[in-house]
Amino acid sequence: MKTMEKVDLSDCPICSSLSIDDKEDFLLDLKCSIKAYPKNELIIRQGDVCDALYMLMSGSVKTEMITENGSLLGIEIIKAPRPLAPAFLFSDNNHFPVDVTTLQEVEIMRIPKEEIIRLMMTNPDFMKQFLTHNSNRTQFLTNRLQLLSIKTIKGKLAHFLLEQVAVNEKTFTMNRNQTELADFFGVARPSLARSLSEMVKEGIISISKKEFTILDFKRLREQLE
């Protein structure tokens, strides 16, 4: 429990409104455990029972899903501090829908379901943040399904790139390499590389290492048609 002294819960989306005066005392009173995992370790398997809230307190992980045809589909990269699949904690079918693999050394805080219920009963702001976060995750999954429904790789790229840029901006830093992006789209890496190369040659985008710039929004949106 002593390692928890370094944890700042206020940065976590479901804990930012916790009404606590002394975080150190709060953590010491919280019924939970923390475990460290090395890089590239599978820490949760798709189908494992979700009987506690798993909070990523440091490092980053990737989540992947094995589809019905046996292929591996990348879902997202999660950086601390974030809960892992919190909505499934209270599901009738409370099993993790994805594999979770560490991208670097991480620390996971495990909070039993009964403790989460206690926090909700004693802290309405926590319950509100928990529900809000789960609603936001539903929006993310809706966008993910929309992306997967697009048939062409260029269409998937266009959808993804348009989501990454902020309003009135056209440049962003890509947080995935080509292999991870191909897994995220559920396509072969060579096919993705070819589509990216074609979009660069067509003057739709430019790429400089991890920096992507949209040069022609109109033609990029046309890829969605």
The other form holds:
2 protein chains.
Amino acid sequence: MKTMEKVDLSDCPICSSLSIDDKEDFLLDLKCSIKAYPKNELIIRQGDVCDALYMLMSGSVKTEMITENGSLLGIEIIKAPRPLAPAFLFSDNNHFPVDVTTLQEVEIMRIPKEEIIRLMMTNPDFMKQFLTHNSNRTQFLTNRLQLLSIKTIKGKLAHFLLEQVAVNEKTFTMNRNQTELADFFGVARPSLARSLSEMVKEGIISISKKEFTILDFKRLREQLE
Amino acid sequence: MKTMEKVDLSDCPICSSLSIDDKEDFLLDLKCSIKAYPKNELIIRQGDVCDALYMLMSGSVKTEMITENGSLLGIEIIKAPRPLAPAFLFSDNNHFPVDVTTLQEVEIMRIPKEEIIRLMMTNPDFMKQFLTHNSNRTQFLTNRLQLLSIKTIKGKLAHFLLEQVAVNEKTFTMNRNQTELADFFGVARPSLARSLSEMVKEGIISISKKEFTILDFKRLREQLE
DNA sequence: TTTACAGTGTAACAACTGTTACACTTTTAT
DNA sequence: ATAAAAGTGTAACAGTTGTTACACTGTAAA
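Show the form predicted together with the DNA, please, the one above being the form predicted alone.
Now the full complex is given, and it begins with the chain already shown.
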């Protein structure tokens, strides 16, 4: 493993529990392979078989789902270090449910399923972290479900904005452009732009570049009703 | 455990791997409790803390999510034996994401989290089954996400109907009424009724009581575009 | 059997979103 | 610096869905 010295798993949600010694064993013993991909490349297709754990070691990717009618539904942006779709490794129908596209140059480590099982059996903390991470992913999906079930675009925006701003804050930096946010909401881009400009016109929010500011929390919450 | 003789976990997606001996140990040693609930009772509320595994031993329940705007989103109907929301047991924010309401009289076994961890550490097959079941649940949620992202009601119906009918079949029995199906789709009931009657009028499907028949697969698939 | 009540069919209208098109601005690449 | 591409603002119109209301039917309880 030539790139081993670059690897830092201490921030990884499922590997951080491994002690230094464990990590060395982990990396030395592990029957894994690392592969690099360029920017803006579709590296996993919806439907591909998922028979190993893919760990994003560096860079970032986005995941999106293609609906049967051909339209896109953005799911999330994933930054290293984090496993990709670990929940599907053990499912009876072990196919990726999403497309994965690189946003930067990335390195991805492929760890065979058997190795993951071995790690879990020998390392209780790893097992708990793996379970917790999958649970958190499920919670993320549930939240996504809730967002999609809101019927109006302004309602979705209110849900999204109220979730983004930290407690006692009223400003945050948007890390998506309008097209990506529209995909995330599952709506058309001009429709999102219309709702945004209306909310600005009504004095509920203000936008300058990537900075969003909430001007009127009360009326923003009213959009949810 | 007085109700032990009634218990049959051989069909349970996460317990069926336990051998007879294991099962006896499982049930005898397990620090668990069983509780019965009447029909049509709300037994778990969205937001309740989830610090144990709740196993539905007999009967059936439905799960639904309450959107911030107050509308319902039906999630699924669960029949015994199956665990309820096992994915959330290990999440950092361990709260139930849904309301659970009984559809019949039910019995529910409560197994403390520590017991589940112990079982997984001592029983590899149980661990794999637990992982697989959670993976399958995630896949279910992903499918649900896909359904919700379809924008037209006829498109949702097409997706749903094509998924329900078995291969080489054209008829199936609907186990939801119109109101429940509308909640499942996240749409208004009269809107669903309109779409249904239009598709009947157009000769794509026919409905009599709970029996749905697909008359024209080609045009049904076209609804997805 | 009669009486409720849940479930369904339907209609008119309001509200919202999608589509398409184009001008304009900002960023990126050469 | 300049050209190309990506991102944004906006408008008109069509299409779909939500809302509300009410009649009708089937089903379960008294």
